[in-house]
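Starting off, we have a lone chain in the form predicted on its own, written out as structure tokens.
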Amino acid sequence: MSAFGKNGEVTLLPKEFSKLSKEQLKTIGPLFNKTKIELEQAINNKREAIRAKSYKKLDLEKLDLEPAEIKNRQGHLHPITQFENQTAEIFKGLGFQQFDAPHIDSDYYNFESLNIPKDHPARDLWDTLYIEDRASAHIDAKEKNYHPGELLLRTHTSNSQVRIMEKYKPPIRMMIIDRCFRYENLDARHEHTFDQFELVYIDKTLSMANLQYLSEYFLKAIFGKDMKARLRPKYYPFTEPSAGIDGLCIFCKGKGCKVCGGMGWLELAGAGMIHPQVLKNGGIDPNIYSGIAWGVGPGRMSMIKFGIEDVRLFNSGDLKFLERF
């Protein structure tokens, strides 16, 4: 029990003093008063000297208020985007500009205006994913050519190819680098959600030799003088004839490894000269023009640039596999 407070010994020691004589009362009495006294000053004065040695212990602890260096943390471009940046550079300086096509399109600019009508078994190359609700699509109602219910999520930046060619005339040297979906299953190489850089170049005389020169032109500037760059036939039903687009493999330079299959080259693109009906569905005549479309998965291209094994990495937010880029 405490000696002070409401029930102290000392507070309720008083009520006792009824009980003493008024003798005992007049010795008692003082004496409990200056004991009372004695006792409040030593407890006062312990009070004070841990006060006192509390904060001359604070005034050793002093709490630090200056601002702290923080580190200077500089951020940079995503490996994708430095890519698809410097590719962007490579060809402005061969005169082509930049475009935009929707993300959301119509069936007909991502399929049918590129030689892939309806049911055509070219369809099974892209896995579409469709739109059905039009209102959330954004589209002008008086876009041309447009079918409700054939909304989608577009496959391919090619699905600007017939919009340029409405917008321009020809000479027409353009370039798209955009976001293209797909339903894909995915792994090491593939993504549902993909980047995509695509030329269109429209002009008369063109040929196969303009596309083997910007296919070196291309991959040179990227890996290095020593890059070479061969055209292989292959099947693109907007383009004809087509061919994909092989660079001399940058890991064994041509002699054959694991990871170029032991052929010393790799696939690195798809192009071909647009096919005659694809101009036509643009409002150019092909007997007077001709055309190039040329594309690259800019996620490939920099799997290969920096040596990465899974392009889902690119996506993945992890810091630690972004900030070595």
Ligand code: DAH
The other form holds:
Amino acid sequence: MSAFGKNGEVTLLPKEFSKLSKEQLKTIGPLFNKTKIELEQAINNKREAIRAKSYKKLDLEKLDLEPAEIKNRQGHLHPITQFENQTAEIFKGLGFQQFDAPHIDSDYYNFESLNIPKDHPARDLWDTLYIEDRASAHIDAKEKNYHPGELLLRTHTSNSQVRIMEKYKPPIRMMIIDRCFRYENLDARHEHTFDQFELVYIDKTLSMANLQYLSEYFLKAIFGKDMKARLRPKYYPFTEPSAGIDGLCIFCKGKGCKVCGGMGWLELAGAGMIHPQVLKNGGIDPNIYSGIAWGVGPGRMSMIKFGIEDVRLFNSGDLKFLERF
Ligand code: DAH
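What would the structure be for the form predicted together with 3,4-dihydroxyphenylalanine (DAH), rather than the form predicted on its own?
First the chain shown before, then all remaining chains and molecules of the complex.
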């Protein structure tokens, strides 16, 4: 029992004071009060000191649950970002500038301005995610041919083409490296969200020869000087002629293997000479100017370069995968 508690000796002591004479009480009363206060203070001080000491000790003993490897681990750029930065540097060196176009865009810029009218079968090439509500989109309502409700997630970076032509006068050297979206059946080669690298080059005397040269220049810069590029006839509504850009298969060097399906070549991009109608849509006279454009898949090129078997790994957030780069 403590001396200062409800029934403590010191607390109860004044009850005995009735036994004292008036004279005795005069000296003992104040002495008792003074001593009691001093004792209480001394006890409090001691208590505080003990508390402070144990807190300090607790602080020192704090459990460090974070393993040293995690604390010191440093992040790095995502492999696709590394690839894209390298690409941007290569083309910056050739005088190309980077351009931004909206992820949420109108049907006009994603399709119609590119010579793909409504209900045209070519639209089947792009499985599109349409958006009903335009409230959240940053689209200028004065846009040409804009019809309310015709918003979509851009299916390719080609939605930048006519926007670029509207903004700049030729000669034009632009690149867009950014996200696109499609309503895909997901598998090892298809993702709903992926990047594209679009090149738009407009000048007076451009031809397929320039396209061939630029394609090989790019592929050599990425894969090494033994790389070769070839153009193969293909169809896109916004290019004429259109081509697929193939790179020599880096696994078999053209002999034919499992990865390239025995062809010796891997398809890396869609490309072509910009269709005269698309130039006209952008206010550029196709009798004076011609243009080269391509759309490359940085994901696909990175998969080939780094030997990645499943495109879904890129956005999986799997550290074991990401730490390989
Ligand atoms: N936009 C096309 C696609 O996503 C790729 C493409 C083809 C881009 C030809 C171009 C081009 O600029 O000229 O499939």
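Residue numbers count along the first chain shown, from 1. Everything quoted here is computed from the prediction, not taken from an experiment. Definition used throughout: the rigid core is the maximal C-alpha set that superposes within 1.5 Å between two forms.
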> Does superposing the core leave residue 309 with a CA shift of 2 Å or more between the two forms?
Replying inline: no
>> Rigid core superposed, CA of residue 277 - does it shift 2 Å or more between the two forms?
In response: no
>> Does residue 300 shift between the two forms by 2 angstroms or more at the C-alpha, the core having been superposed?
In response: no
